[in-house]
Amino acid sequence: MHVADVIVSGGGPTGTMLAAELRLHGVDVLVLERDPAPNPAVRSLGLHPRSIEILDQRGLLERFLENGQQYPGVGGGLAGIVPPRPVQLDSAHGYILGIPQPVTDRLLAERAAELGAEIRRGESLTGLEQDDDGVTVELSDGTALRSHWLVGCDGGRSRVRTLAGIGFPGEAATTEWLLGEVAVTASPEEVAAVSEEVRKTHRGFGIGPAGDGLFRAVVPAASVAEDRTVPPALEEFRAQLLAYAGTDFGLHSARSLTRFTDATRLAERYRQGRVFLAGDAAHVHPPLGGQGLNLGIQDAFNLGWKLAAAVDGWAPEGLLDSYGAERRPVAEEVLTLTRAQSVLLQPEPGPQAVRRLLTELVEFDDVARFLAERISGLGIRYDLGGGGDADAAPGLVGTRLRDLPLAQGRLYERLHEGRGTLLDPSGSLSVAGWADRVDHLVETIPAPEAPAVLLRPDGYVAWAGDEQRALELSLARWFGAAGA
């Protein structure tokens, strides 16, 4: 009954990029997604640097610049917070690529098809046992499929996270918006005036264009809804939007409408047995700050190269749990940002009295720059306990490497097939043993990188020295045994 090497559940952006990862490594994956017809709704507007340079290390980058706009900066983040000097980043791409989600959506999920991958809509999983050798899932039309692993993409309300028996525990919703593009009949300069004015109260309120004629607009809702699944009625919205500004905008014509709350989750852990959790499936919280389909998309690029290397046989002991370890504390450092914003939008006092505080603090360029890494990804340093030489490349192991300039191209050129890679500017170094998994380029690194820096498929910094017994260590640990 084996079906595929991995089961994915969840189509949306998660559940493709990783699928799209699997492939790169010939992986035989399926992804399942319950819905039958992508989802139209907007709850995503961007991409920020780091999911953005992912992108460039997989060649995806122009399609996606095609699809999209580009906001120089991305220190404005922090509850609309705003450092009064641009903050510079240690990134070819310090900006925020305007996109909507459905777009992304899109993008993905035919990357993920254009490498083989199989995507089912209208199948939803309702079962799952697993064993030492696999995962048996049920459909909800009652067939069993078989595969080695399953990957847990389907939301917030994640049944395989469910299924799985991984807790899910955190905070309840306090606090609910309605969400929605709409069409208005009032003119964009009324929204625009109206919508500036109620956000001096209320910065949880707001409305304005979204293309095609429509209007984005977000709103708190009257109270917290018992099933957040069903959509807001349209009058439900209007109710809304008289309460909070005085007009309605002469709303109407809705392309879609959904409800988005303050509940902050966190899985206890990301991995049980055979099946991962990624995506929403192991974190959830406000939209604030746009970092939830970021967050995934980078969950994906974590786990995809280290599942894959499980299903090749070379995945050395300890690779799948490192996936946990990694990514788990960097869903706590966003939880904590995205419950920050949501007391910074609050109208009470002592919140405002801690927006000023902050709004003072931002003017100082180090503490306005480690938010902007911060939001944007691009400060994530995992862990890795040493796996170099400490004076050769001080704080440099553990932290995804810039873009550089090479001999022929960019680095992030030669990163497309998520191998592994060692740069090497002495040729002195060998990966002999490893050469099916890392590649060996001979370059110069501009200082003050390194004298020679092996990265991981997704971009990491595994290695850095000039000894060719410690660079040895580091590739049986991140790539298995020689010649597997």
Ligand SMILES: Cc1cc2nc3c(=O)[nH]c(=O)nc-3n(C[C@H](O)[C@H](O)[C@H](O)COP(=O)(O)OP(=O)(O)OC[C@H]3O[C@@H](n4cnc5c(N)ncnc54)[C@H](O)[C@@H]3O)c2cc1C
Given for the second form:
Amino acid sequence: MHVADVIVSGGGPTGTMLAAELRLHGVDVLVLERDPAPNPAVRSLGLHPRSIEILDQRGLLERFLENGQQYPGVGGGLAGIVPPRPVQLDSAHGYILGIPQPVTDRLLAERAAELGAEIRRGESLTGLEQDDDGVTVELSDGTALRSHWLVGCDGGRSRVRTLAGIGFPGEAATTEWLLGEVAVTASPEEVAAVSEEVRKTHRGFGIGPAGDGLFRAVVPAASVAEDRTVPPALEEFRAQLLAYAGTDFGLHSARSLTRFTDATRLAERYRQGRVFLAGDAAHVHPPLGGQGLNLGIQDAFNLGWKLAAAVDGWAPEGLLDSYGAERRPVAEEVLTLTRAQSVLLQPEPGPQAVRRLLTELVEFDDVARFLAERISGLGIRYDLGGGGDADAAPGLVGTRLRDLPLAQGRLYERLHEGRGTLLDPSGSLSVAGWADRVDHLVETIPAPEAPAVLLRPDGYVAWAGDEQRALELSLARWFGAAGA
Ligand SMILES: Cc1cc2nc3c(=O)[nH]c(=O)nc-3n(C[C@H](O)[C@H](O)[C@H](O)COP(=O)(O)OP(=O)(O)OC[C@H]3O[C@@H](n4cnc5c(N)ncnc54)[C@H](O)[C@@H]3O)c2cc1C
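Here we have the form predicted on its own; I need the corresponding form predicted in complex with this ligand.
Once more the chain from above appears, this time first in line as the rest of the complex follows.
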């Protein structure tokens, strides 16, 4: 009955990104996707710099740039509080890439399929049981499938999370919004004028062009729906537009209608035996600051090579657990950001006073930079403990390395295969014993931060220094035993 090394439940952006990462390492992966057709709703509108860097590290950036639009000004995501000057980020990609979620979803699914992942649509996971050797999953038609590992990328109402018995504590929804891509008879000028007026008093309202002559509208719902799996009806949308804007703009049809809330929850743990959670299955929060899809892609990028190592048989002790240890704190930080923004959007005098104070604080370059690095994902620093010569590389271990020009090409071009990389300017070090998993680049680094750095397959610095013995300890820690 064995069907795959890894079954991924959910073919959204997290699931397909993970499938592609696993295929990069030859892992036999099956993606089960409940919906027979792709979700047309434009939820996410864009990608932040760290996600853009990840696409570059896998050779995917060109196809995303062709389908998106670059916007400068990272750091304006904090409930609309923008720094007065653009923050110069230490990245070749210090911009937001505007790209509608259905396009992102399509490009990631195409990439997974190109690399050989099987994506089965219209297949819903309904049950799971795990033992020492693997996981048996049950589908809605009663079929049973078996794999060594299962990853729940099945969204905020994750069935995998529930079946694995992983708690999802946090705050229940207090407010719900309706989101639609709609056709109206009002002119773009009329729509813009009304929208600007309404937003002075209702920051939760917005309507603007969405391409193809349609408008994207967000409006608070009358209450939190009991069954949020049922999309709103056009009449409900019309009633809320009338209630908030005093007009329905001549609304007459919709390409997509959906609802979302401010529920904020974080999985108690990201792993239960042979079952993992990633993306919205592990964390939900209101979409303020556009973080969720970015977080999911980055979860998948962190987990992919580690799970592949386990399938391949060389994963060192603790590697799989490092996924939750590294990614759960990142989600906690995002939840802090979205909780803070929810408060900053409230009209009461207290939150508005904090808003005014923060607006003044972002005038300070350090504050603006701190926020921009947090929102962009560039400031992530995994706590890897030790890992090198602190004097040679203060603060470098656990951070991602920006792209660098090399004697031939550039660093991110050399990371496309998802292998480990030793950047060794002096050429005095060796990866003998690990050469099947780690590339050795003898390269003069234009702006040397350390004598040499060892990068993991996800581009984070595992070690920095110049001693062979210390390097070998780090190689064994992240890439398993020599010659394995
Ligand atoms: C209004 C709005 C705006 C947003 N804007 C942004 C933004 O600008 N930037 C950003 O980064 N994020 C944004 N987000 C968040 C983003 O949409 C989500 O975080 C992202 O879609 C999560 O991806 P995922 O793959 O983890 O989950 P999902 O996209 O929810 O995908 C889960 C998949 O699992 C499938 N599934 C569910 N149950 C099963 C089952 N039992 N068996 C098999 N398959 C199953 C579903 O059909 C679905 O395809 C926004 C969200 C909303 C609501």
